[in-house]
Structures are given as structure tokens and as C-alpha cells.
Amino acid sequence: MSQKPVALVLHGGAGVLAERAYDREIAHLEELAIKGRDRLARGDKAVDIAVTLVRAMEESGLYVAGKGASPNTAGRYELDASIMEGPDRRAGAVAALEGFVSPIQAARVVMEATPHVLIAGAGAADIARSHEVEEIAEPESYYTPAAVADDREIATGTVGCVVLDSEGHLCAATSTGGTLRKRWGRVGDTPIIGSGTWADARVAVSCTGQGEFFMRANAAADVSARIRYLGASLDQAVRGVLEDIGALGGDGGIIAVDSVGKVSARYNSQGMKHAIAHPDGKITAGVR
């Protein structure tokens, strides 16, 4: 009996500048892709791999997520994350979460330990605390912003992971500190199931970029819809959604993997930090 294909894709955000090098980030993503590939070869579950790899990105301080997040206009660190599994479409998300090392772990708690999909603010903190998600003792000294906003841009650096495991299960996970200079209380596409994250029997999708446009396009779920209703290939679907976002005036990137191991990592911005573990075991990584 032939072995089922496995694959994963990681992104470290589509908010890149042409004049900056991203060697550390790409090396880190490549290292994580290798670890993910090895875990897939051992038969580990997609959800476990996705959470582990996203948490590693949150803790690295290299991206505008987790430790690398920046404070909002009120000086507070409000972070968002979501996770979704196919084919049963279980999902969990947290929005405007303050004071925890790994928002993606808190999102998983919402998915697995509550009847809800999205919990925000103090309610998200309460459920995370009650399930012993690691807390941050001193936020002012913990966070080391990975990007600094200037007049040229609203910088973004969401992280994400999509996985197809050896059982044929798909999972998508996404985490972010949000756009720089955001108003306190602002929530983007990352914790909105269907906008920033999606997984079903066909495809797993994670998005990065200007969240308001991804919400208006219902971007992540639209990738699956184009495959289901238009008969589009995975890459055609991803390109089509990015064209839609561009027509609205937005930019960013999308990573996706489908049920047969095809992968896509596309963007309409200056670039997207990403790494891929292909079905044949090959690892590729880059910004463009």
C-alpha cells in the first residue's frame, strides 16, 4: 500500500521591505520546516505539529507575533491567534489576548476545551489561565518588537503553519501581534475563522498581510470555495484570492496545502518569509 503524502508550509509574514535582509528569519523557518518534516515522517498529528511550530515562531522574537509583537497606540500588547482542523472543522481563536507567551496554545484551548470558537480580551485571558497556558510576568521586559513602524508602512508580520499529516488530516494555525500602530481593541483577520485561517477536507490555509482586506475578502475560506465550486487547482485558488484582495487595495500573502499534498505560498506584497516541506521531503525557504 502506498504511503499517503505529507507536507507543510510556514510563513513569517508578508510585511517585508525590499532593502532589508531576512537571513535570520529564513534560517529559522527552514529549521522549523525540517523539524516539522521529521515529525510528519514519525506519524505525528497535524494539529500537534502546527501548534508546536507556531509557538516556536511566537517565542523567537523574529516576527510580529508573540515575543516580537509591538504595543498598540495605548501601549498594550494585544495578540490574536486561531487554529482550525479539517475535515470536522473544529476551530478555536483568541482576540486581544494580553499577558501570555503563546496565543496559539490559548486558541487550541478554546477549540478543545470549550463549546466556543472565538473568545476575546479578559475572557480569553481567563480561559488561558484556567488551563495553565504560560503567563508573562513582566510584559515590558518580555517583548522585543521585531519591526518598527515608520511613515512608509503599517508593518505586519503574522506567522502561520498549514499541515497535511500521514492520516490525511489538515490543520491551519495563525498567530499575530497585529499591524503596527494599531488602535487598542483592533482585531484583524487572524482570529476570524474564514478570513485569516481555514481548514476543511480539501485544504488548510493561513493568511498574512493587511487584515482588513482579508476580512473583506473572506480570504482563507474563499480558497476552499474556489476549489470546491470552480474546480480551481490549489495554486489557481490562492492566486485568485490574492487578485481579489489586490483589487480591493490590499496586499499580503497566503500559504496553503491540500488533501493530496500540493502546496502554495503566494503573495502580492514585496515578499513573504516562508518555508515548505514538500511531499518528497525537500525543504525550500525564502522571502521571494
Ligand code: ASP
The other form holds:
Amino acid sequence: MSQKPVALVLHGGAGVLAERAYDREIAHLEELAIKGRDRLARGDKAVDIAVTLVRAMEESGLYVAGKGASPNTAGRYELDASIMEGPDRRAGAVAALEGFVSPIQAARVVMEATPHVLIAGAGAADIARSHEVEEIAEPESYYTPAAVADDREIATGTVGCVVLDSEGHLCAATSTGGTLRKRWGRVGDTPIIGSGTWADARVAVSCTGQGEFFMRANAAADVSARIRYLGASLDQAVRGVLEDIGALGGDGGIIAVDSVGKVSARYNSQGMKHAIAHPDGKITAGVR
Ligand code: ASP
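Shown: the form predicted alone; wanted: the form predicted in complex with this ligand:
Shown next: the complete complex, the earlier chain at its head.
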């Protein structure tokens, strides 16, 4: 392991049912956390690790992101994603993107190849296509919704990753198919920098849950603000934001890592699929 602390946290969504087992998802998250840990030990960059791991979750069909996304009320698959790097607060996001395997790769293109932070709809597809982000060959048969449209099924299942690399750089990435039965054109917290995703020199944060509440709480950025202005610990800051969301009537979860490798994975829903690669190399994973 490198001298400086490294750590990462992954989530596969806070929309879980108390009575259901999530063995496949947890095994998958654990496997990805091990891959991430090994890449951190080799000195790979936070942004590269975050994009690779989020893409693997998008492609798996196990979560409500990428292949596992659900259609909106108009029967369309409109996906959201965002990424942010800590050192210079560079950020990129796509909203209501249709037709691509990996929305997080499209978000990275927005961050690295444009002066913009957020591009939506057909414009997002255009920039992704012009940078050769992989298009879905047969959109009609590609998606295998992980949340079946049945009232007992989960309404949320975003994926996210936060990383502290051996250079001390933080990165956060989040990708989603959005909430179940969302309206055509609805955009949630996931592509909104400060709401669903945040990274600065202090902390990297990725959220999951009822996006409208995370937007009204400015959730991801508020984790950093609580550390900065209140002197809160990372875990206190995450709990404080979830209390605020709970007071508004919302639920969900938050993962975060700070610049010294402290990690937090909390939720006020029935659980959150997550895995952690701790600074000592230990891997932990679970739903609750
Ligand atoms: N936060 C996402 C949204 O509202 C949903 C989720 O976390 O699963 O679009």
C-alpha cells in the first residue's frame, strides 16, 4: 500500500426493501471495491477509478442506472450522471441522456472537453457521440429494468463512487436512471453538482434517494459546508444532511470520503447497497 491514505466507497442505491436479500449486488460491489483498492495501490488516479467502477455498475444491469434503468412515463430511457474532481472543482454532467451505455463517460466528456458543467438531452447525446462514447446498438432490447414497475418494488437505485487517491485527490461520480415512473423530462439530483455529487479539497460525496429532496437540501455540497463552517466530522456532516432530508420528508443515502481517508456510508431509508475499501486495505460491504 502507498504511504498516503487511500480509500473508496461505492453505493448501488438507497432504495431497498427490508425483506429482500441483495447478495448479488453486494458481491458485485465487493468485487469492484477490491478492484478499486488494487488500482489505488498501483497509484491510479481517482477520476479514472471512479469512472471505471461506475461504468461497471452501469453495464451490470443490477442497479437503476445504465442497463438496469427504468423507462419514464413516456416509455423513454432518460439517464443522468455527473462527476466532480476535488483539486480544482472541475465538474461535468449530463441530464436526460438517451442512447448511451455509460452516462458517466458522457459526463466526463462534458468535464474534460467542454467549458460547460451540465449538458442536457439531444445536446448531451451530440457531445457524447462526437467523443465516441459507446452508443447502445439496440435500445429497444438493451434495458433490463432492475426496479420492476410494481408498487412494492424499489423506486430508487442510483450508483455512485467516491475516491481518495494516493496523490490526495478526491473524486465523486454518480449515475442514475432516475426515480421509478418519473415524468418525461424530469431531472433529479444526480446530475446537479452540489445536490447529488460534490468534490472539493475536503471531501467527495455521492448521494442516492428521492432526488427532489436532495436538491432542496443541496445535499452533497452541504456535507462539505458542515465540515467547513461547523467543524463537523465527516460522519456528523453526513448524518446532519440526512436529518435535514428526513425533516423535509425525504429519504435516501450518502457516501463520502475525506482528504485523510475517513469514510462514511449512511442512509435514512431501509438500507443502502454499498462497499468500502478502507485505508488499511480492508473491504466491507452490505445493505444495512
Ligand atoms: N437520486 C436519484 C434521482 O432522484 C434516484 C436514486 O438515487 O436512485 O434521480
